[in-house]
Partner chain sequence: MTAKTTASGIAYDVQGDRPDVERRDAALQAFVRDFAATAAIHMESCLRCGMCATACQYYVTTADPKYTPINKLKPFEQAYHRHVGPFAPVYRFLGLSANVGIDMLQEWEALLFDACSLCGRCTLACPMGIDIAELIKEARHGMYMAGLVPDRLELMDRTAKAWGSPATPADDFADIIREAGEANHVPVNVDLPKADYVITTAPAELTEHTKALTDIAKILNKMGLNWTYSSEGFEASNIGYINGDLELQEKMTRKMIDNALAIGAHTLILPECGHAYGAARWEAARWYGKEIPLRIIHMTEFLGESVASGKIKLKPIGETATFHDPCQLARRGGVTEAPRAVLKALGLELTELQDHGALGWCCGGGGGVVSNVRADPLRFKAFELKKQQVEATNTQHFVTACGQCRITLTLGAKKFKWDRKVESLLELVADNLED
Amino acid sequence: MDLLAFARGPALTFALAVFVLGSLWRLIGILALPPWRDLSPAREGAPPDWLAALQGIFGKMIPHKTFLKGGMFAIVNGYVFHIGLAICVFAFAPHILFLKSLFGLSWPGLPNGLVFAVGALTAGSLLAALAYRLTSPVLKLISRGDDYVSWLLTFLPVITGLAAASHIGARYETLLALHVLSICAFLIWFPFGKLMHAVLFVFSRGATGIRFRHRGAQL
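If we look at the form predicted on its own, what structure does this chain have alone?
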């Protein structure tokens, strides 16, 4: 079995199984926790819990102006690579075909040249995020191995995808195999590292929104 067949076969199957089972395990573990009970009465005018949760989830997507002055770069750059990753994954025609093979759903993609440009911008944004983490005294102090592993396993699929699309560095089949293997590594790590925040932020922000609005805080 050559490298590409291995990557697209056993490796991808194993990675998808770990991704699905690991994510379910994390979610079940969270949902099985005893519900938090606030015995204090809600402040007058507090919204219902579902609305407070939505306010917590979506309200904090626009940072408070107090935090913009010192953290503008991190905020803007964070949006750049998150949106860029979403475009690369969900708007690139070959990726859409792959997702269709899994879920039976399809949608129009963006032009390949545009997605390539977004991918290059995303790669640069991820490198800028790493440089910022390494040069910021606060971020450097609180960073752990998980932060760097999660960054690496996010960066590798982007850079190997760009290399495969450009046919740079090796035969296309080899580059494609490395791209698929990097995605496999990403999927395997996802449930167990900080990448899981892509799902868990909904729970944490929702719970924070309910708690704050119950106490009368503005979000």
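Could I have the structure of this protein in the form predicted in complex with its partner chain, to go alongside the form predicted on its own above?
FYI, this one's just the chain on its own, none of its partners or other molecules.
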């Protein structure tokens, strides 16, 4: 078995299994804790909980203007690499095939050149995020090992993907294998670190949405 077959076969199966196991473990482990029941009467005209949750989930996508002053870079850069990652993951034809093999759903992709450019931009944005984390006194203080591990495991698939697409550094099949292995590492780490925010944001924002909208407060 060569490296690519190992990556696509046992490594990926193992990584996905860990991903599923860890994610469910964590999510159920949290959600099965006793609920906090709000018995206070809702403000008049407060939306139902489901709508309040949605307001929280989507409303939080746009930061309040007043917070832009101190957080402009983090916000803009955050948007850049999140959108960049989304384009790379969901609009690159080979990735669509990968996702189709998992979920059976397919959609049209974007031209490779465009995705490549987005990938390069994303890599740059991630580097900028790291530089910011390493230089900002606030971030230096609050950062944990998880933040750096999660950063690395997000950066590696991007950089190996770019290398594979441009055949830089090694033979294509080796680069492709490294790319797949880096995704395996990402998947394995996902449930245990902050990467899980890709799932948790729904619950986290949703819960606050419910709490605040119940009170008629702004989110």
